[in-house]
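Only one chain is given next, in C-alpha cells, and it is the form predicted alone.
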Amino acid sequence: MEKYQITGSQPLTGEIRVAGAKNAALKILAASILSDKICRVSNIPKIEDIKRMAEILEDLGVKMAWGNSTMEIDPAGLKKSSPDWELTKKLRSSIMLAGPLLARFGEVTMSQPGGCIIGQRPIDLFLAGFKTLGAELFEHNESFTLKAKKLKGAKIVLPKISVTVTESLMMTACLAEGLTTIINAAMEPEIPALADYLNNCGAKIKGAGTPWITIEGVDRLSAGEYELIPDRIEAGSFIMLGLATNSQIKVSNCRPEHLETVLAILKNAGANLEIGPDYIATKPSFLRGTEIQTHEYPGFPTDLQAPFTVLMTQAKGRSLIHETIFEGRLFYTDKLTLMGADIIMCDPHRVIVEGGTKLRGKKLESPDLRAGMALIIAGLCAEGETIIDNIYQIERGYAQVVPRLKNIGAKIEKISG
C-alpha cells in the first residue's frame, strides 16, 4: 500500500543518470536460456519486471545472482519447459520465454501472459511465427502448448510490425535448422542490441535494426558478458520532466541517437536542449503546442506519449495527441483533467490539449507503467500536494524513482498507508 507523496512547483537542478534499458534486459534474460552456459549482464536495472522474470527463471531451475548493477544467469539447471502459470500472469514479457524453451526442449506449455492493461495485445503473431518455424500448436482455455521435433528455418512475413514478436522469432530461429528471414521486422534499438548479444554467443544474425532480418541457424550457443544499452524511454521521460518543470537538468548515460524523432519534435515545440555524445541537458524554454502521432521506431514512441501529453499541458497553445499503437492508452488523461488540465478526448486514439494551464495536486492512482511516470511529472509541475497510489506499476519499469528524483531537487517521498 505504499504511495508517492509529491510537493510540486519546486525548481529542479542537477544530473540524473539513465538506467539500463528495461525492454532490452528482459529479452536478454529470456535469450540466456538458449544456452547452458553462464551469462553475465551489466547495467541491469533493479526494477519489478526484472524481479518477476528472475522468479520465473528460478522456478524453471535457472540460478540467478544479483550484483550491484549486474546479474549472473546460470541456466545449466534448466529442468522444465512449463513456466509457473501464476508467475507468468504477472508479466507480459513472460511470452518471450516461449521461443527459447521451444528451441531448447522441443516443447513448451505456457499460460496467457499478464502485464499492463493498455489495450488489446494478442499473442496470435507469436503463435503464427512458431508454427511457420515448424511447431505444432495446441490451444487450451487459458494456455497453449507448442511442440516441434526440429524447428526449420522459414520465411516469416509479419502482417503487423511488432517489437516483441520480432525479438521472439529472432531468438527462436537461432537454433532452427537452416535460414530464417523475418520481413517487416521492427527496428527499435533493443532489437540490434539483442542481436549483438546473440551473435556474441555464436548466432548468425544479419540485418537487425532494419525491416529485413536473416538468421542462419546454429547447433548451439555459448554465453558471456554483455552490457545493456541505456533506456531511451527513461531518458525521454526525464527530458520531458526537465522541460515541463522549466528546469535545467542533465540527463546522462543516454544515447541521443535513439531519440532523434523525439528530440526533433521537442525542438520544434520550442525546447531549449543541449545535446552531447551521451547526455541531453534541458534548459528553461518557451514551449508551443504541437501535434504528435505515435509510430513504430524510428517514429515517436508510444511509451513517451503520456509524458509528452503532460508536457503539452504546460505549453502555450493547442496540441493534438494521436495514439496509433494502443486503443486504451489515453484514458489516463481523465486524471490530468482532475488536476486542472484542459483536455478533450475526441475518440480512444486522439485528445486535444489546451496548454498553459495550472495543474493542482490531487490524489491519483497510477493506471499503468508509462502513465504512472507521466503522473509523477504532472505532480512535480502542480501546485500543492499530489499522492500517487498503485506505485508498483511505476516501479515495474523505473528503478529507484524517489532517490534519483530527490537528487535533482524533487520533493517526493514514498509513504505507507
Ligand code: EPU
Second form
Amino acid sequence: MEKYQITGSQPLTGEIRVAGAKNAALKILAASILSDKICRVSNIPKIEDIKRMAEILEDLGVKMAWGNSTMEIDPAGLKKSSPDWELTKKLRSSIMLAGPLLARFGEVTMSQPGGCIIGQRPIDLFLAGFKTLGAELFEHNESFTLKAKKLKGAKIVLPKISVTVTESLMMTACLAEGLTTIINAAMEPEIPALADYLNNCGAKIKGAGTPWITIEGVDRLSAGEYELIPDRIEAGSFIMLGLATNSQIKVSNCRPEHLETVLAILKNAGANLEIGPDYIATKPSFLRGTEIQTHEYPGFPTDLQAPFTVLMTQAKGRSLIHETIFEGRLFYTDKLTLMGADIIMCDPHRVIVEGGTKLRGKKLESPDLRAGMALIIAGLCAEGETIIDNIYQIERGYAQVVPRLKNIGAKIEKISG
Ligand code: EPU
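Please move on to the form predicted together with the ligand, as the form predicted alone is already shown.
What follows is the whole complex; the chain from before opens it.
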C-alpha cells in the first residue's frame, strides 16, 4: 500500500498548473456513447476516476486511446447495455451511463453505483427523471432495469438541485422525441461545459448554466471535439494550500470567474490574492475566522469545504463551517483534531473551529477525495512528519500530486509499506 510522507512547515513558492476538470471529463466520457462516432477530448486529467470510467466503457465495447493529455473515444463497437457490476460499484459517476445506454439500446440494467462515502447519495431523482422521459423502471435488490422503446421529451421539475441528475437528464433528452425542459436545474460550470460538447455534436440544448434548460431532441449525434475547462476545485484547493502555508504561489491555467464566491469569502477573511485573467496568486496574509455555508453553484462549493476548514485552523478567531449538501462530509475533522486543531462538532452538518492552533504531523488515513486533499494541506502546514494512507482516494481526483507539489517546494514523497 502506497502512502504520502509529508514534512510540513516549509514555505512554498512557484507556479502550479490546474488540470482539466474531473467532474466535466467524467460526464463527457459518458455522453460520448450517445453517438456512434469518434469523440476527442483534450486537457484530460490522468486520474483514477477517469481510468475507471475508461475501463467501464472498454468493457462495453468502446475503444479508448490515450494521448499525452488527450483521449480519443470510438463508440462504434458499443455492444451491450449492462455495464460490468464490479467496475460500476467503484465509481459513483457510472450512473451517468444509464441514460445514454437507455437511449441507444432501449434498455439498460445497472448495479447501484459506488463512490465516495460522503452521505447517503441515493439515485431516486435519476430514476424518477428517466420515468418522466417515458422509461419503465424495474427495481431489483442491488440493481435496476430501465426500458423504453423511444424516450419522449417532457417537463421535468427537479424537487432538489442535483448536479449529476441535471447532467444525466440533459444528455439523455438529446435523443428523446420532442422537447424536454428541466426546471430547477443545477448551474455548476461543468453543466454548460457538457452542453457545449453535446451542442458541438449536433444536440440542441439551451439554457445550460441557468435553472431552466431546454433540449430539443435530435435523431442522432455526430462526432465531437472538446477541450475541458480547468478544474475549479483543484484551483480552489491550491489557493487554500498557498494561504494556509503563508506562501506565495501562482495557481495558473484556471478560471477565476468559476470561483467568485470563494474568492470573495477569502478576501473578506483577509486573504491577499492577486487575480489575473487565468491565474490566482497567493501572498502571505493575516486571516480572520469566518462563517461559511456550502451551497449549490454559484455558492461556496461543498468540494472546497474541507480545504477551507483546514485554512480556518490557521486563521485568528472562530469560524463556523456549515455543510448543507452532504450529511457525512465533516467527519474528517476528527483527524484535524488529532493533529492539534481545536474543532467542535455541533451536529453532522456544522463544526466550530477555534483558529490559530499549531498543527502537528500525524499518521492518518484519507477518508475521501476532498478530505484527503485537506489532509495534505494540513500536513504541509504542520510541524513534523505526516503520513497519509489510503491515497487511492486522493488520486481518484488529483493527478500527479507528488511531482506537482514538489515543484512548488513541498516536501512530499510517495512511499510503500
Ligand atoms: N440527491 C438525491 N437523489 C438523487 C441524487 C442526489 O437525493 O438521486 C441528493 C444528494 O444526496 C445530495 C444532493 O442531492 O444531498 C445534491 O447532490 P448532487 O446530486 O448535486 O451531487 P452529485 O451530483 O452526486 C456532484 C459532484 C460531487 C459534488 C456534488 C455537489 C460529480 C461526479 N460529483 O455530485 O463531487 O460534491 O455534485 O457539488 O460531478 C467530488 O468531486 O469529490 C464530488 C463528490
